[in-house]
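One chain follows as structure tokens, the form predicted on its own.
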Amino acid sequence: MRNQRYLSVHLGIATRSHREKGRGRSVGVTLAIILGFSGLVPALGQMTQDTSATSDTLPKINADGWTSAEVCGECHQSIFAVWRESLHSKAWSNPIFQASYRRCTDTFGKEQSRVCLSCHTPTIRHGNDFDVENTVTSEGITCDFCHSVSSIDLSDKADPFRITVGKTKYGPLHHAQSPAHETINSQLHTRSEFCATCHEYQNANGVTIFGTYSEWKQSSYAKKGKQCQDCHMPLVPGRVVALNVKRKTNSSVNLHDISGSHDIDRVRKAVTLDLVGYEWLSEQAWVYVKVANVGSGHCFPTGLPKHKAVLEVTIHNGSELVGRREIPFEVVMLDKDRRLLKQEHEILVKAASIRSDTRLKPDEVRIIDISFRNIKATRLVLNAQLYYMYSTEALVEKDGQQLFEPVEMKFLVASRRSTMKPLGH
């Protein structure tokens, strides 16, 4: 239950949970999702009445400032319904984010503050709408920001995005043709720099607090060419447009769920977990449990600090608990006074230093050794289990006030388990 009230809180969506053998799951699931990606698409596109485009009926594009989500909907009609229930479009109103952007209000100021908001709801870039006044700044990362990016310069710190808005669009597609808005081909959306403008932060201690983008940088996958884009928006059936929009559409479109840590499939397929094998002799034993970064081009767990995987290793003799160990996979940052940070809008500011990094870097396999003593049985049950978790807050409204309420997130990633016999049985 606790995994469902994290994500019901996190994606701002609702979830339905069900046991999948014995370990909890919880699945958003839409019918727009359904109706955008399943073979559905066709009949979706039909559901508006196949007219002649004119000025009239074309969506209102602004050419002066932004465009809502909503008016790119009326023709990306599935990957407006995908999007709309992603983190990306909640990266505003998501009461995770709401919680720590007070805390950091509160505590350092509105300017201070305003750093999250360039990437949160980064329209504010062109107009200063730091209030959040209009509709389609609280829309996020809506559309209409990534699609007027023409081009960033990750050596300017303050701000990488060169930005045409207005009714030009940018995007991966060939040959794109749109009655609506002008379409430029870019195939800087189909690399790993595109995201690197949010997904890679130091702050003003020179101190990276997350560094997703130099993870990967730095690993095979970048070696090998395979951008973020191709594990977080992979080609799936579906429409570019609806069908009274255009008659020949394309058959495959990148998925605009954009999804990561909140989704719990992806992060299981991420790690492996095996028992490599153990040792026991008199009353001590020695556990040896191999971890590896499998399916990540990034530090596992990546992201905010307080993210983190956590190995439990325990022995029981029959139904009693006799020897239990906790590995955490972690980042863990200081002060200027060495202090430990504990809350994310701290660490954002305040860090100043990396007193640990115990992640897995990306294809890295390590063998963990672990001691247990005093062991006084003659038969032993063995269990590995990973975990991952996030301990944090959320800005939430109860009777008509605003409150700080916890939120914890631990679900089971790998497991498992094995009978131990000591050396000569």
Second form
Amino acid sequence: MRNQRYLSVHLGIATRSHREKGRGRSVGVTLAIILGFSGLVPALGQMTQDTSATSDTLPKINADGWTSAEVCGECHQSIFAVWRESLHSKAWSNPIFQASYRRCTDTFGKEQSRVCLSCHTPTIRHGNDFDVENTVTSEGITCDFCHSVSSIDLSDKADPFRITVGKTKYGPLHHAQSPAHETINSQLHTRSEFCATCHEYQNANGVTIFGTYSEWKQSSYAKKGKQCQDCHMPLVPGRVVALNVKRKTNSSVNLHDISGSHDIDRVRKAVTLDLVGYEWLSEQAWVYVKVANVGSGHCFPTGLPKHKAVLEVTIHNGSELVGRREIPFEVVMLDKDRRLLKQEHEILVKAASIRSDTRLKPDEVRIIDISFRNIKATRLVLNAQLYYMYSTEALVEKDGQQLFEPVEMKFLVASRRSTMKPLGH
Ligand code: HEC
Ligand code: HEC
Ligand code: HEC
Ligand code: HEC
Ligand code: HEC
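Having gone through the form predicted on its own, I am curious about the other one (the form predicted together with heme C); can you provide its structure?
Everything in the complex follows now, all chains and molecules, and the chain you saw is the first one.
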């Protein structure tokens, strides 16, 4: 708190780079020139003891190690608040990951499960805190990790990151100046390649377990230059740092609101469902259902193979169920003995081949025909429902014990209903 007050008093005149909406067209608008800290006259009582050491009162950035998000959050408050609710901040702590990580360690050993940490709590890449003892490690994909990435090399699959840990923060702004840290403008941070470091993974058998980046790379979005950030990290009106500084009305901030499939409304806009027709001759009927990926920059679903979508089509005669079909949109993985893999840790470590991939590609429009036989009715109600599903487990604490509990996520993306009559009626 003390630091915030300090900042609002003294940094009201700091430099602020301002970006226009739209990537690659950033403009630096210097609102004021930052004052040298030695020249500041601290106005707050508790800070007047030592004017020459004013920068000591600023939140501390660790010069040769990681800095906790809590520290960054003292100045970058709105970004911190949204990041803290995101899956990036929970990539280590979330009970679904914890369950899977525990299974992985129990089944394949600690050495193997370090691979999981390299994405879920990437700060282990510097400092080797494999037992997750430091707070900053438990922060999952924390601010300081992403903003210490100076370059990447995607051909170095095990270690694509080049990181510079310490006082320098890499980000998308031009001419940014911060009293707490150095800033370096990084175009990399505005590009999909940055996200590819974690959102693309081939296991030791060479099987692509998640291919979100390569799915995007082959899509029309990549051709149009629409990056992951354009959909998952939109700019909104607001402040990069909390300061009592007069700013232009169009000042904007990237709140790091990455919500993906956990945002129902976003999924609903991205995928459409329509009943396009039917044929019904005596006791047999065909129905035609159209599903389209109109707004997702990669396959629907993408990411973890256990994330799937299911189209449920039913026909009813009054209240009697006459027929029911389920069409999955998913990736099915097999081990080297062609056994079906079900749990995340097994898929990640043991997948040796892909049996099928029925997901919707970006921009794909698919007409699905479904037939029903032995129909004895003269009027039917057709229902089509598209669900997004993830069935897994979580590690939860109950009465001092850690237990695995099943988790079922299922939500309706779209539904359509229509009545049918046989030909000639
Ligand atoms: C997954 C990596 C990642 C994490 C975690 C992350 N950032 Fe960022 N941050 C980015 C990227 C990428 C951009 C640039 C996005 C764009 O505009 O294209 C960015 C932009 C910024 C900017 C520039 C200002 C702006 O509004 O664009 C600041 C400041 C910033 N982040 C601070 C933080 C803080 C503070 C945290 C933690 C609370 C944090 N970031 C967590 C990747 C990350
Ligand atoms: C004392 C306040 C303060 C603290 C603490 C702080 N920052 Fe900043 N940061 C700023 C200011 C001020 C700017 C410049 C904002 C501007 O120009 O609009 C900035 C800019 C940035 C940028 C943009 C750099 C660029 O060139 O795009 C990033 C990224 C960033 N900070 C990350 C962090 C991270 C990560 C932490 C924690 C390790 C952190 N900051 C801690 C005040 C702070
Ligand atoms: C250091 C690795 C890493 C980097 C870099 C990274 N991510 Fe992630 N991301 C993850 C992990 C791990 C998860 C899953 C966390 C979990 O569910 O436990 C995730 C989850 C997500 C989700 C799902 C959120 C939801 O609510 O469903 C989105 C969207 C996402 N990341 C977008 C991005 C974008 C965009 C970038 C690039 C700016 C990026 N990520 C960079 C590791 C990373
Ligand atoms: C055109 C906008 C768009 C672009 C570009 C885009 N996404 Fe998405 N993303 C979406 C939408 C919409 C969803 C929700 C529907 C879905 O799951 O496909 C989503 C979902 C996700 C999810 C959650 C998947 C799940 O099932 O939990 C992740 C992770 C993700 N995106 C990462 C990325 C990454 C990484 C990139 C860049 C390589 C990217 N996205 C590019 C729109 C986009
Ligand atoms: C290359 C980076 C990477 C590695 C290595 C990795 N993960 Fe992940 N993990 C991700 C990303 C990215 C997501 C989010 C996928 C999505 O939603 O698209 C994720 C999601 C998950 C989820 C789903 C969490 C949720 O909240 O929905 C589990 C469980 C998981 N990973 C377990 C593991 C385990 C266990 C390992 C080690 C065997 C591992 N991961 C290794 C990047 C990685």
